[in-house]
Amino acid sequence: MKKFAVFGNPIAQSLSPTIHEMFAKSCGEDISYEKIEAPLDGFADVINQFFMQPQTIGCNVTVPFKEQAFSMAVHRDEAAAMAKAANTLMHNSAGELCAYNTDGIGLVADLKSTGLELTGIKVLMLGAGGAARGVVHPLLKAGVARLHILNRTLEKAQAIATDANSDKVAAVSPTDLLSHYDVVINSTSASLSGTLPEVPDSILAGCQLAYDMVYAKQTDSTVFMEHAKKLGARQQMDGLGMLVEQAAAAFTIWTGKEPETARVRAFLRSR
């Protein structure tokens, strides 16, 4: 049996284990699939003790650990690289600890399941931390044609401007912004505080998409998905997709297998 588990503290709420056991499932794979609250002081010594078990394959990383999981790695991935943090672990043939980050692919993935072509197409990203910094490089790899960063600290989306390295990520001002964005990325948390971040309704009025990262936990929609809708923007998707694609990705990673995910999001939604 493949040893799996996630870390984080609190991790009583993670959703992981549903997600990968249903994918083990459906894959014909024979895992055990934990949820661990390390230590605010002692990460490093629980993700050492997991790896030494027999038959551990991997695990996931959640807050407040993913820049400890991140430093600990021995190789990482373009996109733990970008955003200095790591949600998935994992010891190569050589037994070194490498770190990915699939929160950027778990996002693609979603935005394409809607049928979006995201060639091309023209983004904004509100919000400048953790979350926003492990997108940027999987969304420049499918083919966005703009991708602006708005932040109340402009400082912060100049930083990941800077380490994105590319001609089609600035960040902006809100006198900078362009008159229309096809899709709004709402990368802050605001959605778990009840509050909005701060964009023009203009810009939410005239997208294609608004899309928050955080996913609805009681009702369908988030308070940024209510107010993108009142103002007129063409559709809205909370994160319930995302959490399911970046843990097929991780899943993938293991294994080398890729498992179905739109049953486990419906599950998951029906919930």
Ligand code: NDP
Given for the second form:
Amino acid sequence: MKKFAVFGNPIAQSLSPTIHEMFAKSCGEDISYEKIEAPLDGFADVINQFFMQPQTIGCNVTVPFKEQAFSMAVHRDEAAAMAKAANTLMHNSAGELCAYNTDGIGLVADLKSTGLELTGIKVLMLGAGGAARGVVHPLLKAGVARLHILNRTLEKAQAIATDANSDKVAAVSPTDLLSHYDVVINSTSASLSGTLPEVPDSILAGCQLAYDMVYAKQTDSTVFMEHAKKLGARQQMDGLGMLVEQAAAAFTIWTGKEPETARVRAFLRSR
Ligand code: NDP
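Switch from the form predicted alone, shown above, to the form predicted in complex with the named molecule and output its structure.
The complete assembly is shown below, putting the previous chain first.
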């Protein structure tokens, strides 16, 4: 049996075991996938112990350990290097720790699942935390023409734009916004506390898609999605699809197999 886990603190809420067990079943893999709450001051030790177990293949990492996971690794993929954070770890054949960030692959796959063409579009990203960092490189790779980052702490948006080193990416203040963006992505955690990040109504009213990385738990909608809908945004989505797609990308890194995601999304949505 291949051994996997997700490490976070807290971790009880994680849907990752359910998602990966469904992937494994559909791909004919025999796995165990645990949720492990790592102590806030003991993440590295817990990870090292986990990788010493002979059946271990890899793990996911979530808040607040993504930056530490990145720092511990010997090898990093491009998205992790840009994000300075990793959500997926595994050992290579030499026993060295490799770090990946699949959040952006997950977001791009979820956006594309709607039939949206990303090439040449203008994207406004609200928020400049770890999740925002993780999706910049994959969005550029997917061909977006503009990626503007608006955050209540401007310096954090500026730091991401500087690291992106692309004339397509810029940190913007509310007065520098373009008059129109095709897609507005809310990468802030504001919806978790039922609040809205600052963005002019006209921007949400005119966009094709308002995307909230937070996923709706009790209802099918977040406060951001409701707000965008009221203003007239054509489509609204939450981050459940991104969660499933980032997990699928991790599963492929570990096993080389590409799990089917539609059934898993539908199952989680129906819960
Ligand atoms: P961070 O804590 O690193 O960053 C949070 C960001 O949200 C910061 O830019 C912060 O602004 C901003 N913010 C928080 N509260 C507010 C508010 N009330 N108004 C305006 N801005 C606010 O978190 P992450 O970037 O790691 O995660 C962000 C969200 O994305 C989380 O809710 C997480 O659940 C979700 N996520 C979803 C994934 C998925 O697969 N669907 C994957 C990864 C993340 P400031 O910089 O000014 O503090």
